[in-house]
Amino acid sequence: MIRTTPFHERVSAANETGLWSHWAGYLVAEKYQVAEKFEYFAIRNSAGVFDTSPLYKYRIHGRDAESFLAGVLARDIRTCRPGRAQYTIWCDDRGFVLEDGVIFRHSTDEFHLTAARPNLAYLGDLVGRRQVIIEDVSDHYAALAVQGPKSREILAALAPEVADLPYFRLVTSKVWDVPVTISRTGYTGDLGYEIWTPADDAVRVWDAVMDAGAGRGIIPFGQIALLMARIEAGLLLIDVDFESSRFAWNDHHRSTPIELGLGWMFRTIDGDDRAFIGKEAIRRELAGGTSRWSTVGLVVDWEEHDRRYRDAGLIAPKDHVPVPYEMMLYDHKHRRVGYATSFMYSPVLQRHVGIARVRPKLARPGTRVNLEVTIDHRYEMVGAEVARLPLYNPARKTA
């Protein structure tokens, strides 16, 4: 049975297109307006709200909660103080990524972990004799992302504490009289926040945010606009940029953190006294330089791209909707050297851009590769350059 989120009453009324998709068993809006680009520009120029309630949410608490998470999560939770959040991953014994998520630390022994896929049974099987309780609180809380350059002033009008909230920090507050937690997090690569509210009060929180945003250009945005923003921001998406090792058919469909560009999590691995799952495999990969791939940004040579289409008597497409398939990459000798996992035309950068995997020796920014495109039902090569992620990184995101 397809479920609806606690915000559905407002989401449904705002969805002028009637276009929906499914996320974790919930009905979610693909786009609210005919032009999803309008919603995208709200994220980049003013503010947008996104219903992120379908995320799985786990409350992890108890005397041994920190030590438990230190052994499960690849990133050291001990460096995350109360009132802070961390982007993190968890791996299998072979060092392949199972999933990523954000963990919020509320106190010494209480955490909340978000995930795109169900993980309750997996985490529960690892508890053993530790004094840890893991609860699935997904149905108890709704989550509303408020993203864009005007998000701070909108939320500060409701909760003054937000005005000085640093990046990846959280604060308890009230929106009207509803108790909420507000975190400076999001999935757009822009200035943004997420409001975590009791599910029963979700509609009131939505109304409060929209009232505060009146006259500031705030609108709801759907899945398409979110996916556009996250590609520019270089943010990975499960089942698109990587697959969970738990469900992958073979190692070609598995990825290590180093191959996903997450090596920054392990800069001090030799001095890390934790025995987290996958540590030894990750250490061996770093020491031996055995990574199969590097995850990079990709920027297409627009002049060559347009010329290829003009020579065929066509107008070069500038499609901002992310493509739902991989696109192959080749070197100058036409040897396959990688593939783009995410690809689109960026309205802000005005270039075709993507997230890609290339052989490590080609990962240096500025390296030339060739992207395979289809013109007149034939494969053609268009030049592109490897770039550093994120491709779009405004200072306001962390300022």
Second form
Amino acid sequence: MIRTTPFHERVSAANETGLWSHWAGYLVAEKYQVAEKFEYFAIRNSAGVFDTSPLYKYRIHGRDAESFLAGVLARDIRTCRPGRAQYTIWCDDRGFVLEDGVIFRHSTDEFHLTAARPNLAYLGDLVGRRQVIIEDVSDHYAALAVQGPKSREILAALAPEVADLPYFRLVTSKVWDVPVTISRTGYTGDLGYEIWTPADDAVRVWDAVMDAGAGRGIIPFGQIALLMARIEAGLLLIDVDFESSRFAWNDHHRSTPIELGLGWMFRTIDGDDRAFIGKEAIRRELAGGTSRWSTVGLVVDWEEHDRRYRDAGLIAPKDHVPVPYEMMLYDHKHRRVGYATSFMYSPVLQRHVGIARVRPKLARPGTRVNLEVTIDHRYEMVGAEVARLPLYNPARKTA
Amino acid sequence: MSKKHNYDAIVVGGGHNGLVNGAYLAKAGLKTLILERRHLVGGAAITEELLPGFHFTTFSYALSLLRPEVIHELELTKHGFMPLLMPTSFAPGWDGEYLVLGKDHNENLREIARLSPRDADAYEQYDHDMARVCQAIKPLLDTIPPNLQSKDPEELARLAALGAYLRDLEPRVLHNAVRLLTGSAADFLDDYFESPLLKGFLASSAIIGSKLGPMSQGSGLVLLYHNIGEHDGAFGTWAFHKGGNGGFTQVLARAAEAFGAEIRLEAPVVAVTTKNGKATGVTLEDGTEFDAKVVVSALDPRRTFLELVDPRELPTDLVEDIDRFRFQGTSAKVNFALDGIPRFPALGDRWDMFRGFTNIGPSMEYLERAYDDAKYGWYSARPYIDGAVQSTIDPDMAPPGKHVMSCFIQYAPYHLRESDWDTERDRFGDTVQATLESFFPGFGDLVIHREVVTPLDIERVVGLSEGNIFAGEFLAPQMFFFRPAPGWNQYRTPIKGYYQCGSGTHPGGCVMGAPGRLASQQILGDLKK
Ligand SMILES: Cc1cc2nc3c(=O)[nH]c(=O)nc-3n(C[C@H](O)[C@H](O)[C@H](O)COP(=O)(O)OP(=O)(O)OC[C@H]3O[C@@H](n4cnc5c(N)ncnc54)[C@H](O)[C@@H]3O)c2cc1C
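Return the structure block for the form predicted together with the partner chain; the form predicted on its own was the one displayed.
Shown next: the complete complex, the earlier chain at its head.
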């Protein structure tokens, strides 16, 4: 039997569509209302809540927790002081990405790590003689993402600490009488927070948030709206934009952090005295410029796109639901130069956009490529431009 | 003599078309000045905070016809362009009957089948036929129409190309287009449907802004026009811009300024100055003069030809044509600040159906009878109302828990037979409110504030003659080749350097931007010659 999340009582009552999907073994709403685009606009214009409980959550603590994580995570955890969070990845020794997640530092020696996949054995095997305890606390906590321009005023009404909580910081607080941790994090690229609450109190937290958001346009949003927002935000998704090196069958399915556009994590790698897994390979890749790919944003030439369809007597499709397949990219000589891993029509950008891999020499914003689409059951090329990620990046996200 | 200022181009009027036009001219590198009479830009597309926290779309309130080209070419998304989806449309009927349409096609068919099983698949056919006509006609909105009067080989070639385009359309599509462009909406809809409520709902688009009933020949054109807009690629879909249509014109103003256009508020132009048949600039009410070789009027045709310039400088035919150009506004607004969401008893406590248009026009007959009153010079005893509780979609429009409701009303003829609008204002407001009360019992108790906008207000405040919301009626003899006058449908005027770009030019009114955009193409083309 598929499991339900601690918010299920509320989530199931709110889902008017009967459309569910399975995420990490949990039942989650595809969308709550017929118009998932309306849910998306809650993220971009008012506020939305998203049940993100199915994430794997690990509590990592003990005297050596920091030094342990410094050797496992690619990003230097020592720069993450208590009360802060970091988006990070972990790699294998060949410098290929295993997974990504967010690490929350509660104190000098107490961390929480979220992940899309189970990692207990993997992390446990790396502990060695260090004094570190890793616990799977996935079921202990429920997580509610509250995202959108009005998320701050809504949450501040419940937990005043939120009012001046900076980007990627966390704070312990109370929502009604429930002890929670609130972090200024999320997967939408907008102003937003995540509330980490004991599973047993989840429903109370949901009610408190919905109550505080009443009249401010708050609604729950499902997977589709989340995926729309994250593409605009240029946030990668495992098994869509990349695969874990652990489970990839060959190197075509593996990516390095630099190939994924995460090179910014290694700006100080030369002065970095850590020995973290994959470091040497990453350093070699940086020094040798051997990356096979660059991860970039893609923005379709609207004029050409619309004309192509019009000339065929069709209405140009502008579907905001992300497509579930890869789309090929070519250069002007019809050589294959990459592929889009995520693709959709963006309502706020009013363009077809995507996240794509291209050969590094084509990664400069503005570079022209051709995207393969099908029109009248034939492959056709439509021009597109390489663009910087994130594609949508409102100032309020970090302000 | 007052100090002179030099520009390459001056746009008179900071409505959305003036802003669009000025933005394109500035983008092309012209030193451009946009002069707006009022303290804010936007013209008929403004949002005003009439009560603290309550934002009213005083006039225009929804978006659909805006050309995608304008969005892209003027890079509006950089400046906050955000059309918010309306997830529902609601048509309350009599005796608890209703229709709620949403974003799931099949669910809509079920909903329609509740009224008439036959109408469900007729609706699919109608939707498809309408989309095909829209797709066929759409390119005509985005190109400068040929000049029928011209013998210029280029113009003759364009006329021939238009003929070839029409010839190549599927005969059925062309025929449907002609039926719509010339016939009545009622006849067209009767061909498909039997449900009075559904027909009333669809026919409502056929009367907006026009002194026509759904049974009048010519209402088909208005129906088509209101379906040809698109929102994210879907024809006939409407959105509320963030912050109302005034939010949209603020975006436009930012875009225009980003391209280098200068906008001056509280700068009413009294005259376009000319010399030897050429435009030389403008004079403001306070006597300030501005020089430019290009002057563009974004006002309606009456003001463009009969007020800003001396009609004696124009060909007599043109002056007569403009004299005959029909405005006869018939629309009004009543905007409400509400203490809560209205209640439709048959749907209990449900309110999700208010997240879009609420269409009070329960049958074509209801609409036609509303029109009957207007024919004889009075406002409708039971008016047509297009309501929009925008705060359900955009919470910034009203304080938490409160709402704003924009109500577009017909018919409210500009010329009242036995009274005048300033006298009738409150009685008219009461009539509208009573109609709402009959559908939503208890409505009156929710009203915190009421703003009545009469056709006379539209004329006085925005400057749209006789309060016609489109700067001239949508009548076949006033469209395409003939908008605003035969031979002057290409944004030029007989005065060299003096152009027109308001809603009185092709394709016409609505928050569309097409006139402003096409006029800029003509101007820039002429400058290159
Ligand atoms: C009540 C109402 C509701 C409507 N609802 C909708 C709707 O929901 N959706 C839609 O698409 N369309 C709607 N419309 C139609 C649409 O709003 C108009 O067609 C459109 O906004 C007109 O734009 P414009 O730029 O051509 O002219 P205007 O908006 O009329 O702009 C003209 C500008 O010129 C200024 N001006 C006038 N005289 C002078 C002068 N001498 N010197 C300087 N400036 C001057 C005016 O102040 C004004 O700002 C509505 C219109 C009205 C009136």
